[in-house]
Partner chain sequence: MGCENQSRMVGHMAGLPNVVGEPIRFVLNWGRRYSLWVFNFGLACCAIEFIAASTGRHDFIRLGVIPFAHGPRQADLMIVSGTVTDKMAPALKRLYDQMAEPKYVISFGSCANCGGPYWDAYSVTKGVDQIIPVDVFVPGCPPRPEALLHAIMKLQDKIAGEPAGFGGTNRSDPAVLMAEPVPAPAPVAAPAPVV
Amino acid sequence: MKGIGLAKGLAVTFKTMTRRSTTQQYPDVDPELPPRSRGVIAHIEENCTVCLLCARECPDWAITIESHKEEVIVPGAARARQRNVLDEFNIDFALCMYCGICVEVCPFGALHWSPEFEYAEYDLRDLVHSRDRLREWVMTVPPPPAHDRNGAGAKEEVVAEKALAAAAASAPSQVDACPNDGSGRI
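The form predicted alone, please: structure of the chain above, on its own.
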């Protein structure tokens, strides 16, 4: 039959014409974002050990890190140790595809998602954000969700509790090893 597609299209049009619009007035009214939404990546320098995992795992090569080695004298050690010192940490948000791999692979929690999303620029070169800009976004990172008290604990906690219980069960009690006549003297 001719015109069935046209009739279906007009039916959808008339149905949507009777509904109220859900337009958000964005610049005037801030949008209600879901908790822990992904905006930009914030960097905590104090936690960064310059291990370069984030830069190596980034599929777009959006992260660039520059560092140098510094000798640290440890008291009581036979020789001086070396540690990496961060010189430059940049993220090019023109290249970033917001996959979150860098946040997941960071072993020391130096990278976090910030809900900030208003960082548009007029020039692509201005989308390369350095340490100072990334440090500003750290203040907007929400705290992690509370642990469910009724849920199962972390795997590490459960293993540690089992090992502690096994050690306590196999070790002789100090009360049994020490005779006590009830006078309070040992």
Second form
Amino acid sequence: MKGIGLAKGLAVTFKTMTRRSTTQQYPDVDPELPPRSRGVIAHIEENCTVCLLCARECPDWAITIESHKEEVIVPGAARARQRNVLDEFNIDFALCMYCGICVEVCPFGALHWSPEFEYAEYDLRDLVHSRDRLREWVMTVPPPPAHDRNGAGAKEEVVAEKALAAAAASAPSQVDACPNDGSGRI
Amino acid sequence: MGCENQSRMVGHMAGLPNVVGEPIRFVLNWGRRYSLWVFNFGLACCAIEFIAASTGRHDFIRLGVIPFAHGPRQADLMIVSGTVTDKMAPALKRLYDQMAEPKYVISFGSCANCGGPYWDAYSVTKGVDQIIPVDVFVPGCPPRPEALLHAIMKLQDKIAGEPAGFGGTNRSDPAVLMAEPVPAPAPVAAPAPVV
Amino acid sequence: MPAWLDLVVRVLIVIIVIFVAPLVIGQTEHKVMAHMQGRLGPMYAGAYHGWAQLVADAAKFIQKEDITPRAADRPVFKIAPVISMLPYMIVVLVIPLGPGGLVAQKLDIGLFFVLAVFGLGVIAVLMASWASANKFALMGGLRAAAQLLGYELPFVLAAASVAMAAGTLSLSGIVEAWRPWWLIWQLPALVVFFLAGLAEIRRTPFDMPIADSELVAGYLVEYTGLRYAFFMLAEYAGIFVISALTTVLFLGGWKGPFGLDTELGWLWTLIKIACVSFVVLWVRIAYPRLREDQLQRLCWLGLVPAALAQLVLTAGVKLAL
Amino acid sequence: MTVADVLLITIGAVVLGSALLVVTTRHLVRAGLWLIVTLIGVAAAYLVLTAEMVAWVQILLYLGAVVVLLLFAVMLTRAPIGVSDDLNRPRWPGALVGLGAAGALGALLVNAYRWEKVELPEAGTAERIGEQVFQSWVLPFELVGLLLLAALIGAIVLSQPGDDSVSGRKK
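Structure of the form predicted in complex with the partner chain, please, following the form predicted alone?
After this comes the whole thing, all chains and molecules, with the earlier chain placed first.
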């Protein structure tokens, strides 16, 4: 029948009208952000060793770091030790492309994604955020989400489990074979 | 095609805010604040987030940002979302000029802010603020729809505080707004001839 | 009350209606459309559920810069928006709200008057489209003219059917003669009239003259500020007028099921107008725009034969009774 | 002078003025727009003479259909904004024919009525027109209907996609 589609169109829209709308009323109600959503990058200065890895890996050169060296005199040591002291740590969020490479490469866990999204500015220059602002955002970094219960486990766990299973299966006959790849090489 | 504006109201209306009282200024600003007919200058992936902000979950019509504007003539707010290339820049400028005052611009996403990932590309405009005046910058690549909502509210706060009622505010030229003029290089003394 | 005061009051009421009804319909459209799409619609303009959204729009439109393109035909360009409102204002004059002269201006051949004036809306569109000096505007105007020339025919034929059934051209007379079983007898005419009416006011799914995905905005493309607002107001006034006409001609106007017709007749009329307006909005949200050839096809192969068949049926039943 | 006289004279002046503009304006589309004013004026004159039905028919058919079609055709072919310099309007023969026709008609009317007072008939309602058309004038009415039918059939025949070799179209 030809008119069925037309009637369906009316029915669907009417049905939707009688249901509750799905809108999240953002300014009044905090939005539900998905886990791991990328808002801004928070910087924990205590973890930062000023290794400059993040600044060098950044594809946009959005991170600028300034530091100086200090001598730490350790009593009894043959000579004074040196230590990097952070002077400035700026991220230009206008330029940042949210790739997260800086967060990935940081060996000391100084950089973290924060889901904070209220950072629009009237002036482009205000989008360069410095140490203080980056430190404030540390408070908004959520704890890392739990592993997906149905997802694949961490690689180490999977390998270990497989090895255990293989060992259990082959335990009576081949004791000395490598459980890992079965090639016989150790 | 007539796209140059022949009659501009701004000139003779600019003196009006001194005459109208505070309640009238408030009402006029309130109207501009909650009736931002939006013109989506969607150029790249950020446009998808703009669209997401217009759909059921975020629904920026709640804030009075109404995507009914057919073209630039009817729009109050231009949201530049995406990479502006040097080839697109004249079109962008032209469409901005076709909008009627008072008009506002949101630069949405890193590409529109300053080139984003293409900051070093020969063909990309490093920031839409080089050609048109921008009111609010939203960082992100792309920003979340909520970030756009926040930017809109920020723009509304700005509108509420504007002094002028009719004809929009006086804006400085974007070049003046953003960059210090580069000083001419100091004259260098001619190097002494090597003997 | 002296005659002139009476006249002034009536005209004032009509002016208020023609400016308020479109706002109400527009706000309803915002909300209905939003909820049909799982959204909320305007929430912040005005304290309660964004009731003042269109007031804010109006406050903004009066502040917008008034742009006239340099190549435009200035006087024609400037006068077109005003003319677009006029036909609907004049039509509202003769639409009866209730029995016993609850109408701004009684007219014996009201139906004819309404049909005649209603078709004039397209002249404003043609003026706007031509004077804008814009090819998209011109295309929009041509589409509007082609559409109107086609749909005027079924529109008038469907109205003629009900006039023939009632044996009068007076709008009040048609409502007086109306009986509930006409809902079935005149159903094809009702559908044809409603669809052709939608096409005449260029409303979705017949909005090819505007068609923002094809023609930017058709004849509206160069209009800003108050002039644009006038066109929008005319569009929504058109919805009101088409709903009111459908109500008066086919749905029995002020006749309700509980017999309080003389006291509460105007209320019944208003409720019916509201329901038909809701259907207009509903249709906009449910259906996409027709293609230009589909539009003409629907008119000449669907609506015109249906209207003619209804005329024959009406004449037959009228003779048999 | 009654109110009706004043109204008629005013309307007549408007109609005459706009009609002159139709034939003298050098803006092609504006001529069509002035034609609208002229026709509305004529309808208003009918209204003053209590021929309501005729007035609305005038609006419905001439404004709603004929002028729209005319503007449509002008816009479809060419619609310059501004003055068209290439309008081919022979001024003197046109004026001669126009004045001649107006003079002849005027003479005819003056000759027919002289200065007789004619009472306005009752309002030209739909009923009266129906009676007139279907009683006194039924034969001409039917003949006109037949003529229109013939024109309609002719139009359909002409618009048929005929010989493929002529129109170059495949069925």
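Just so we're on the same page, rigid core means the largest C-alpha set that superposes within 1.5 Å between forms. Owing to the predicted nature of the structure, the values given are computational and were not obtained by experimental measurement. Positions refer to the first chain, counted from 1.
In a rigid-core overlay of the protein, P142 has its C-alpha displaced by under 2 Å between these two forms. Once the cores line up, the CA of D28 ends up 2 angstroms or more apart between these two forms. Relative to the superposed core, P59 undergoes a C-alpha shift smaller than 2 Å between these two forms.
If you overlay the core, the Cα of A154 moves by 6.8 Å between these two forms.
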